[in-house]
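In the block that follows, a single chain appears as structure tokens, in the form predicted alone.
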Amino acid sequence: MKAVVIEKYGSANLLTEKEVPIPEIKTNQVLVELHGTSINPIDWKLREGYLKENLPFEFPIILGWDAAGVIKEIGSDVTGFQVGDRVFARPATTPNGTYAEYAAVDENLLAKIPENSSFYDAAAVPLAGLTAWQCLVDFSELKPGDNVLIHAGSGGVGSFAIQIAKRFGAYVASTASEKNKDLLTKLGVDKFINYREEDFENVLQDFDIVLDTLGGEVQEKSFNVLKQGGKLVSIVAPPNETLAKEKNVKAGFHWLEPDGKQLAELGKLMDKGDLNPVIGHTFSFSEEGLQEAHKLSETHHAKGKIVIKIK
């Protein structure tokens, strides 16, 4: 099968097309013929070597951890899916990722793609959608009436987080550039903050939850908009524990846990029209396409999700 791999750590230009064997599945896995995948920051962070201590993979490495496609084979222990099912998943983090024509995926990480959703819509959801869900629902215990600040609402995680928070009945504020105001308004944001012209800590107060997608100074300032007992969850870096204690805030760093049942919950929201992936960019399944997609993701200015059309 065709795959796009890296043979060593370094720049996006090291992404290379290669013929590799189709994965052999274990008894608890299915073989998915992939129609789409998407780009996430973990892809290029691993490619650059930033994660090599946490994820010490041997080369060649196939990056990519979003999958959408059709089941072509099932393991002997698989009971909830069958050949021909349209499925999506955030597969386990292995060196055999989804920049490929086929992927082996554990049954417990799979969910069925909603009938009215395309493979490309589905490919945009798993990693970013599950991250937003787990940050808001699991860590922050989101409930109706909460005031929620979501940083960089036009990005992949941010755009899903806005929609999830609104479906739960929250009041949502979000930061972005002026060019993305219409998008965020369409997603349901109650208070739009143009970060280039306004300082969010001067216009917001007594918030229940902050989802930090940026880190650094933005994360530090976020403590100032939270009420006593509020929650700050970051997907970038662990928050300052001393500040958290001073402010009486529950603060933590969240690393995604792949979960097929939670993905199925997101699928239900998609089916009802309550969760719509924002696909800002699509690229071809080629070394040139993946290289350009990585370079765009690294700018931190991609709109919504970056999808790769495999089939």
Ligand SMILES: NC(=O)c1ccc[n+]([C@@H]2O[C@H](COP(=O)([O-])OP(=O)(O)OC[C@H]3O[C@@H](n4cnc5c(N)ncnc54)[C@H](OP(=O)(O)O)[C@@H]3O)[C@@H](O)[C@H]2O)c1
Second form
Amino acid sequence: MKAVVIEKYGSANLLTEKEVPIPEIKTNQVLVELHGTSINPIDWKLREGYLKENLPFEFPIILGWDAAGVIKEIGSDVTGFQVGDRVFARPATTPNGTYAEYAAVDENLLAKIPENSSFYDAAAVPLAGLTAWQCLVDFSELKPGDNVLIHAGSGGVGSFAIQIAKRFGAYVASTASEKNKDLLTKLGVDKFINYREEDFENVLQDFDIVLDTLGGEVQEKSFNVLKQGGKLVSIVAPPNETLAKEKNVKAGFHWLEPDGKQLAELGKLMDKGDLNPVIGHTFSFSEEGLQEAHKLSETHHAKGKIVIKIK
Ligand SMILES: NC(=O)c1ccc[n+]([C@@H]2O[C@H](COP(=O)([O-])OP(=O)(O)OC[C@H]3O[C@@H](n4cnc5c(N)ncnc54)[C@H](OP(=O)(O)O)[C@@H]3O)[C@@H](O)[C@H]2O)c1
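Return the structure block for the form predicted in complex with the named molecule; the form predicted alone was the one displayed.
Next comes the full complex, and the chain you just saw is listed first.
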């Protein structure tokens, strides 16, 4: 099968097309013929070698951890899915990722794609959508009426987080630059903050939840907009524990746990029209397409999700 791989760590230009064997499935896995995948910042962080200590993979590495496609083969222990099912998943973090025509996926990470959603919409959801859900619903115990600040609402995670928070009945503030104001308003944001002109710290107070997608100074300042007993969840870096104690805030770092059942919950929201992936950019499944997609993601200014059309 065709895959786009890296044979060593380094720049986006190292992404190369290669013929590799179709993965063999284990008894608890299915073989998915991929129609789409999407780019997440972890892809280029891993490509650069920033994650080599935590994820010491052997080369060649197939990057990509969002899958949408059709089941072609099922393992002998698989009971909930059949050949021909349209499925999506955030597959396990292995060196056999989804920049490929086929991927082996564990049954417990799979969910069926909602009937009215395209493969490309589905490919945009798993990694970023599950991250947003777990940060807001699991870590922060989001409830109606909460005041929630979502940093970088125009990004992959942020664009899902806004929609999830609104569906739970929260008041949502979100940061982005002016060019994304209309997008955020359409997603339902109650208070838009252009981070280039306004300091969110001077505008917001007594918030219940902050989702930190940026780290650094943004994370540090986020403590100041929270009320006593508020929650700060970061997906970039562990928050300062001393500050958290001082401010009486529950602060933590969350690393996404792939989960098929939760993905099915997101599928239900998609089905009802309550969760609409924002696909800002699409690229072809080729080394040029993947190289361009990585370069765009690395700017930190992509709009919504970057989707790769495999089939
Ligand atoms: N821990 C985990 O499990 C996990 C899971 C997913 C992602 N992550 C991490 O979370 C981060 C965000 O991921 P993502 O996929 O959402 O990123 P992304 O899609 O690349 O984010 C891009 C967006 O960020 C906005 N942005 C850039 N600088 C900003 C600033 N200073 N203030 C407000 N918005 C700003 C941009 O809007 P403008 O163009 O308008 O500036 C752009 O739309 C990445 O570092 C990623 O690695 C971690």
